[in-house]
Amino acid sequence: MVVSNREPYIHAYRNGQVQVRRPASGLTVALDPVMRAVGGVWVAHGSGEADSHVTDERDRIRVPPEKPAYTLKRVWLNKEQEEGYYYGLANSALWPLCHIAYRRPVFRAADWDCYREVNEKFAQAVAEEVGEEKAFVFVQDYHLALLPRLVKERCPQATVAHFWHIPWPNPEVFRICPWKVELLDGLLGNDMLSFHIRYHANNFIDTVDRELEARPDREMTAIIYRGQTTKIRHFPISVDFETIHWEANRRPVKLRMRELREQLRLPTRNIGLGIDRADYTKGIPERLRAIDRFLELSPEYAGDFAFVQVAVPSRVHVEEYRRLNDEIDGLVEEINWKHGRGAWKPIVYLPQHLPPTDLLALYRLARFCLVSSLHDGMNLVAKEFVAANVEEDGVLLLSQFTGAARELRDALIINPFATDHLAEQIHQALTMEDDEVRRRMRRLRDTVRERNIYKWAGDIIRKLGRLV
């Protein structure tokens, strides 16, 4: 059983008809192929306007619609709960607390009350499915930090693991959270708690050592608390390499490449790409300023260069995100006005959700993909770009502040805060010899092919099997 806030499929109305779409979420993109392979139940918040109209009396539906392989069970939240739990505690407090992106967390008691209430609702939904059976409950991310303890209380026979998809800060940062003890207690209800990289796992152990009367076992990488042992591990998440590679090579993607080149007026070769949620941790303003500086330093690219920025709208009810959208809009307008000539504009800005075929086509069109996260647990866009690069002719520029930078060492590793240096590396990506491009991309593809999403899931399940 997988439990997450975000659901893998959303049902919504379009032109009076119910349609299904996949959300812009690295978590769901990564876990959906695993669930298709092994089956089971995925418990998630039903966020689509048509979600309730397609589920049965137990709030369940089989997915994916074209070839059902597992069950999606939906948890319903009212607007007050969603506002306090999701937009409030999760994304106005925990998200900035865990990301070093220089945004101050906002802690409100009402948000904490909603967060506890929603975690209780998820625990009840899990208990309804598990009953008295043995089960492996795999909890996802920072929205459900209290859930492991709650599930263990209701279903003591269940094996509970939790994957924390975002960074874990050092103890000095985490100590400002008013509910730090409650959050840590909830997470230590797990049999195993996992992060992307060892550094985040060590930060968690240090935090527990500072805040709780617990006994960390650093040699075994575990914490003993309230008579229970929680293993602390790190597993770098990945993507379904073979499926992305196969889909990117299909005729619909090749046709879409030609269509997008014409529609977006893209040049033949010098195309850069950024694909992100519109989130302040992704460094979109920083990369736009680097593009501006690149065009100042290399005016010969005027008229023969395009940077396509896809920014999927995210958390628009949070004031910090609304300000970010305004900042991005302003930068795009300013840079296009400054460098544009006639019909040519250097930045093609797409603030929308694009279908998978369009994303794969853009990955294949791009000479370089720029991932400029200010802080990121992993970043799967980097791995998707590598998997989709079937002709091995692309360059990955990857922030040193991502978990992916620990694995993808043949990328051009960048510092998004160093504008001039990043501008120089953009120029390097465009002028790199084709043989070197292929050598780097071939090694990157070997890494992602080997360390794919199934290896990630298999490693976790094997570790849990030893615990059981």
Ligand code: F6P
Given for the second form:
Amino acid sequence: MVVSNREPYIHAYRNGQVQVRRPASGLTVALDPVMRAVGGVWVAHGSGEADSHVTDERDRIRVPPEKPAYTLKRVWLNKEQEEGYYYGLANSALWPLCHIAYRRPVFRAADWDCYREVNEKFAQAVAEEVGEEKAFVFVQDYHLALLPRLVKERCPQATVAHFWHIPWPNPEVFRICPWKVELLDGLLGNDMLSFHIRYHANNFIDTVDRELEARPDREMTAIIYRGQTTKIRHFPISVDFETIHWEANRRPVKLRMRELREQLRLPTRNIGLGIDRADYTKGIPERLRAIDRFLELSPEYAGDFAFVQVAVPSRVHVEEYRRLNDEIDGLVEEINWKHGRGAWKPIVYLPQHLPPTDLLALYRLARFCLVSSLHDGMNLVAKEFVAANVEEDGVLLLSQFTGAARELRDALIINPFATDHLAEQIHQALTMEDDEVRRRMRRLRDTVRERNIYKWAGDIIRKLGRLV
Ligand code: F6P
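Given the form predicted alone, corresponding form predicted together with the named molecule:
Then the entire complex follows, led off by the chain already shown.
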């Protein structure tokens, strides 16, 4: 059983019809193929307006719609709960607390109450499905930190593992959280807690050592607390390489490449690409400033260059996200005004959700993909770009502050805060010899092909099997 806040399929009304959509979420993109392969139940918040229209009396629906392979069980939250738990505690307190992106976390007692209430609600839904079975419950992310202990209390026979998809900060940062003890206590209900990289796992052990009367076993990378042992591990998450590779090679994507080139008036070769949720941790203003600097330094690219930025709207009820959207709008306007000539504008800004075929077409059209996160647990856009680059003719510029940078060594590793250097690296990506582009991309593809999402899931399940 997988448990996460975000659901893999969202049902919504469009022109009076129920339509299904896949959210812009690394977590769901990564775990959906695993669930398709192994079956089981995925418990998640039912966030679509038509979600309840399509579920049965136990709030369940079989997915994916085109070829059902597993069950999605939806948990319903009212507006107040969504406000306090999702927009409040999860995304105004824990998100900025764990990402070092210089935004001050907001801690509201009312949000904490909602967070506890919603974690209880998820625990109830999990217990309904698990019953007396020796199930394997796989909890996802920072929305559900209290869930492992709550599930263990209700279903002691279940094996509970948790994957924390965002960074874990050092103890100095985490100690400001008013509910740090409760959060750590909840997480130590797990049999195994995992992060993308060793650094975050070590930060977690240091935090527990500082805050709780617990016994960290650094040799075994485990924590013994309240008579229970929680193993702390790291497994870098990935994507379904073969499926992306195969889809990217299909005719609809090739057709879309032609159409998009025309519609967006893209040049033949010098195309840069950014694809993100509109989130302040992704470094979108920083990358736009670097594009601006690049155009100042290399005016010969005027008329023969485009940077396509897809920014999927996200968490717009949180003030910081609204401010970010305004900032991006302003920067795009300013840079296009400053460098534009006649009908040509250097930045093509698409603040919308695009279908998978369009995303694959853009990945294939791009000479370079720029991932400039200020801090990111992993970043799967980097891996998707590599998997979609079937012609091995693209360059990946990847922030050193992503988990992915530890594996994808053949990318051009960048610092999004160093604007001038990043502008030079953009130039380097456009002028790199074809042989070198291919050599680097081949090695990147070998890495992602081998360390794919099935290896990630297999490694976790194998490790857990040995531990319990
Ligand atoms: O990085 C954590 C994460 O859960 C990712 O898996 C995903 O890309 C993103 O946050 C989704 O955010 P939300 O579910 O709030 O839209």
